[in-house]
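For reference, the chain that follows is the form predicted on its own, supplied as structure tokens.
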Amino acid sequence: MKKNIKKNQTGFLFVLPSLLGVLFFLVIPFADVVRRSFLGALSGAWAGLANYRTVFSNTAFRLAAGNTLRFEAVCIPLLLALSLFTALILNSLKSHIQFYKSCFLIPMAIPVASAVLLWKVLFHERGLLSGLLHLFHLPGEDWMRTPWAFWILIASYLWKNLGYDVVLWLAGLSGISPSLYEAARVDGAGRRQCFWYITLPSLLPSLFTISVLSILNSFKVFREAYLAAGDYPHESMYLLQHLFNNWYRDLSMDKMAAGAVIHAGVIFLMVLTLKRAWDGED
């Protein structure tokens, strides 16, 4: 008994520095943001829910929130499906799998500034895409200032994060015992039956982790969008991060605090919904 207590205390001491870092750099600052969301920006007086009403009635917030939810609804299913399909293909290869995994991870190593420069070379009014269209006597345009900007942003997110999810899927696939497939084939199961009744059920724990990480990573796409289009991009790709950046520049701390709390609450509900869905499957 004493040995177990001592072992637990030793483990707690190893984790303690990380816990203190999370407490001082995340929990306490966020608690202060929650407090400020109920106060006036200048007077510091109690404002109640006035800041939240102001945020919800703000046209820019509704536009940014709608675009962000639309981005999530399109990107996450596409990324999960494409990465799983790619991982299945790589897992079926008998050789050079490490080389292919490294190739898919290269976009994550490319600096954001370089990726933005690639965007501008491709999608500027005088870029490669417009030049290609001119060869067929079609008009070119500044694609980042058109509704196509939203789909360019989605393509950039998929390109940059596909390899990360592929590696996670491959880790889940490596944990499935080959004997399960051998037994299924002996009983006459084909590839489709093996996929639906062995592979997918075995990947459910990985699916939860990958879904959560993909959602969190999707909120980092603002860097590319901001560098490519500035503070006020085309309205189709005006995200919540653009809005928070503009509020910060204007020192609208009350609105920014209330918006941040709403933003964090939505992310928490999304993760909690996924968790309950997975618990129900179990």
Contents of the next structure:
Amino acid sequence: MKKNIKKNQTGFLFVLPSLLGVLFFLVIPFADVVRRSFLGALSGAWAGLANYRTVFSNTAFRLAAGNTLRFEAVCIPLLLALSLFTALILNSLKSHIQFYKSCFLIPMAIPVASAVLLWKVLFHERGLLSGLLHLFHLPGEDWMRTPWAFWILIASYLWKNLGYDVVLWLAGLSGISPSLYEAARVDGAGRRQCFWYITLPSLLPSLFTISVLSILNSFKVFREAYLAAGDYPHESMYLLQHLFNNWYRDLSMDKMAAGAVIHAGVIFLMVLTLKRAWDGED
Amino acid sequence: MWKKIMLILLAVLAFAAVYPICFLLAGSLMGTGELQENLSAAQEGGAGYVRMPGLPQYPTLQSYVELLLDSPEFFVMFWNSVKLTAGILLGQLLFGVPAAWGFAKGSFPFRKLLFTIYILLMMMPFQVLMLSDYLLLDTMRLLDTHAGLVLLSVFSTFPVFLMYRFFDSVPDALVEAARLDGASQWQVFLYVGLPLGSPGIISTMVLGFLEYWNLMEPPMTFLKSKQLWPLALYLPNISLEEAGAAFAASVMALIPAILVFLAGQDYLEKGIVAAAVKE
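Any chance you could show the form predicted together with its partner chain after that form predicted on its own?
Next comes the full complex, this chain leading.
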């Protein structure tokens, strides 16, 4: 009996210090924010769902949430497709694979702050991009102040994360047994058929986790947006983080609290779906 | 033919990925005059377009010398970045490694539930935790301090999750065998867990370094005093008028990250894969 109790407890002491930290620094403060989201900003009295109503009817919130969703909806499929394509080419190479991998991973190591200098020179009204277009007699623009700003943000996300996803796809590809392809070829399958009937179905389980990790990384794109365009960028790239920053500066605690709870709720739902997919793998 | 087009595409993509480094290096080695000339179009009333040759015409270390000799604030910010990054990573080692081991090889009530909470927390972007972080730091009187920033990141749950993935692949039989031989829990962790899990710990540290060297949102929000800022906040504030300093400072910020990247690339790849694929 005594042994059983002991066994039930193994490892808890290892977790305890971290757990206390997480509780004290993350869980309890967030619980406090949830409580505050139901209180009036100034009065501190119970306000029910008033803060949530304010947030949902706030035009800035709608713009930011819409842009953030649009950003995710465009950049995730683009990144997944481009990185899969790159991984497939790399996988068919016989040499230099490591070299290319290094090239694609290097943007992860380039501090955003260093890369922003390139942005400034590239997308200035009289910058490198405008200069290039000028060669073809096309007009230049102050790119960061046009709807193109959104696409520049997409491009910078792709640049930064391509290597990350390529490495993930390559790991998935290396898990496919070569004998499958051999058998298919003996049966007369072409390259295209091999891709559609072997490669793609085998990669499907990884697709989900890769998407979620890509989404996790996409939250960091705000850094580029902020450094290149400041607090009030072109409205096509006004993201949730901009909004929270502006609320923070105005000390709109009530809106921030409700906004944070809504945001966390959306992510919570996403993680639950992810968890189901992970558990399904077992 | 098809294959050749693919290879060219691949080369173009690879070039685009590394171009920023070439750009920064070239710019940092140009003299003030040459930079002025190339960038003059971007200044008020400039004509023509900005140019950026791949190689400086008259390579010089002038910008570096000026940055290193004449801008003491650069050293302050560099040191701030080092302090923040080192503090966070050390803290994560101290609290995260045992926790990851406990989750992977321990068995105690609510283990699964607690770990799910960890995964949930790791997915939360900064803006979600911004207000709670602020209220916490405010209560603890740690706003506008490095200690506050370090504390916030030490208990980030992503490192625990990542190291858990590595510890999880340590064979249970080994752990059992050590226990049967009379090793205490602590000894099993020290002599079985740590050596076998060390690639995971290194992977986590490499990924962590790249992340925290780049840390922006929390210092931007919680550090009011400029002398406490890390490099990541300082760089964007250098205007194009001081292009030489901006280029040299950008390269200096890049060097530690590239060194860690080159030394730890294998671990970096392992870390990326471990987060997604079950062994």
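Source: prediction; values computed, not measured. C-alpha atoms forming the largest set that superposes within 1.5 Å between two forms make up the rigid core. Positions refer to the first chain, counted from 1.
Relative to the superposed core, Pro139 undergoes a C-alpha shift of no less than 2 Å between these two forms.
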